[in-house]
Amino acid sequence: MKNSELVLVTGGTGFVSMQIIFQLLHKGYQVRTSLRSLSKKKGVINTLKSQGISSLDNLSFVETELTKDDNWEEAMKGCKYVLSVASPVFFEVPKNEKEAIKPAVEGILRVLKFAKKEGVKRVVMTSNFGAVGFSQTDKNIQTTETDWTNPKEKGLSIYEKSKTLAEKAAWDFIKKEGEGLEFATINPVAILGPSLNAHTSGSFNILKHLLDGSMKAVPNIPLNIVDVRDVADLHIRAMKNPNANGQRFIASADGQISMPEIATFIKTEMPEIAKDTPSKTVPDWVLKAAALFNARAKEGSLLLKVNRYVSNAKAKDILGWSPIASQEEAILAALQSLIKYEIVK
């Protein structure tokens, strides 16, 4: 299946993003991918070597970084879609706040900059539920894409903080400066599922502490989850539908589960890597206790909060989608993964 349309992956390394290029490579579509050195080339190639894509000849790459002007122009030139998904990830709480969101800002301000300039037609960001639904705490009604966060809700990651921030000027270039240049967002909930190669989400992490020993009991957090397949595939759906344009759109399978509804899990389907894995609940009182003093803890009171009522009803109706994986499903695929790639023992 040949396609002559060509797509702008940003950051090819990623999670997310290597999902997408596999799904557009196997849809026939010309790919071009960035990458922050040229060096990670191979590592891509490999990964799609190993997932069965046996001609990369609609693959091609090009160095580019959120920071800096360089290549943007050449990585934009003949596309038509550009899919916006690199980001910044912080791995250690950031010194200075202002200057750790300050690259997820401009990054996207650039893409939409340069894609304009090059007569793209439509840019797909991906976003955040962080940017959707961290101040939504009426648990009696359904969060959807008209709801946003608050930037300065307390507790707020530096990450969620700096999606929504990044979010909002998007959409505020567009507004003022877009031009008729098209856009939409995908925000996804905690992204699980198989990974293609050792890389994976930060939302890894969740299942990584259940299992480490790192964790002696477990927040009574409720969560919404979605595999990475299904979120590649919204992205797909959203640059090529024609009612997509300006619309954002929550990715999220059906449902919610909680962190200890997902011990429990893990448990009872591999009881085999789950010997570490805490059978207690943390109360709700001390962890809200512990918000006073800790940051951490500050963050997970805010979880407490948030209402997991969400509706991906929008997506569904407009764009035809349907998660392929529940919630279940996606864990069971990130843990299979987590083990495939010897992340946990």
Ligand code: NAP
Contents of the next structure:
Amino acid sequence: MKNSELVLVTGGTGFVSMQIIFQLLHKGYQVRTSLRSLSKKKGVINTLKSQGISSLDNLSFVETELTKDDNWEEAMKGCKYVLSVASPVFFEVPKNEKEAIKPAVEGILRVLKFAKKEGVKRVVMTSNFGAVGFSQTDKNIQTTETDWTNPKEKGLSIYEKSKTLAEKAAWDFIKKEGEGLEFATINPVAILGPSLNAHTSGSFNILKHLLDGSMKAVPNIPLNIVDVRDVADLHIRAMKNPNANGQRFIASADGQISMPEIATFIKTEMPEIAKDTPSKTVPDWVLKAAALFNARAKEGSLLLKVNRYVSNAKAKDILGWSPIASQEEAILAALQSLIKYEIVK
Ligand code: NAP
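Same protein, different state: after the form predicted on its own, show the form predicted together with this ligand.
After this comes the whole thing, all chains and molecules, with the earlier chain placed first.
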């Protein structure tokens, strides 16, 4: 299959970008990917080769940094579509909040500015469910794309705040200066599924902490999960479908699953790696009490409240998206990657 359309995917080293690049090349697209340093090019090439992509004639590289203007013109030149995936993913509490948020907000504005200048048709931004549903605590009402997280929400992590502010800034740009440039966002919940190499994203910490003995008891936090293969597919659909312009799309497999349920699932499906997986749960009141003193517990306390009755109907209805993996299948594939790349033993 050959396709002359050129797509820029930012952050080619990333867990999600790598899967998107793999799927685009498989579909015959011309792909350009941006890296913070071209020294990382070899790793990307080796990963794609290991996945059976034999010819890499359709793949090119450019060096860009979200916080600098250098090379963005070159990155966008001739591109019909831009998938703006790169953004710092971090879970520690940063010392300097402003500095931590800057690359996310500045980065998407830079991408949009240069995309408009170079006549790109559409930008699809990888945002986050954290920009949608973290202020929605009524568990009787389904969370949809019309919801927005309040960036001042108590307990909101700086990472989720960075994504919320970045998405808000992007829509604001589109409204005020985006004339002629199409835009859509994908808002994934926690992404698991298979990794194409030994790099796994921060979302894998959910599993790593349940395996490495660092957790003595599991907080009763509800979650939604989506498989990285489905997230990549959704980006490509949102890139191509005329009806995606101006829309946000939640990326989530059906249903919800709690941390204790994930722990039980691991123990049942992969007992050989679950010897340190805790069986006890942390009572909610303990987490809430700890939240008075500790930023991580404050975050945990917010996560206890977030409504996980989440709709994925919009992506299905408008884009014909049909996730291939259930939450359990995404967890299992992620566990298999952790074993394959010897991240857990
Ligand atoms: P990842 O593997 O950590 O990838 C992040 C990518 O962003 C890497 O390529 C990284 O480059 C790049 N990057 C970070 N800071 C940058 C900067 N200042 N300039 C240029 N590039 C920079 O994380 P991921 O899971 O694939 O995340 C991809 C996107 O999905 C992010 O926008 C994230 O917020 C979003 N998302 C992820 C999840 C999840 O559960 N994983 C859920 C919702 C949304 P280096 O390799 O050079 O560091």
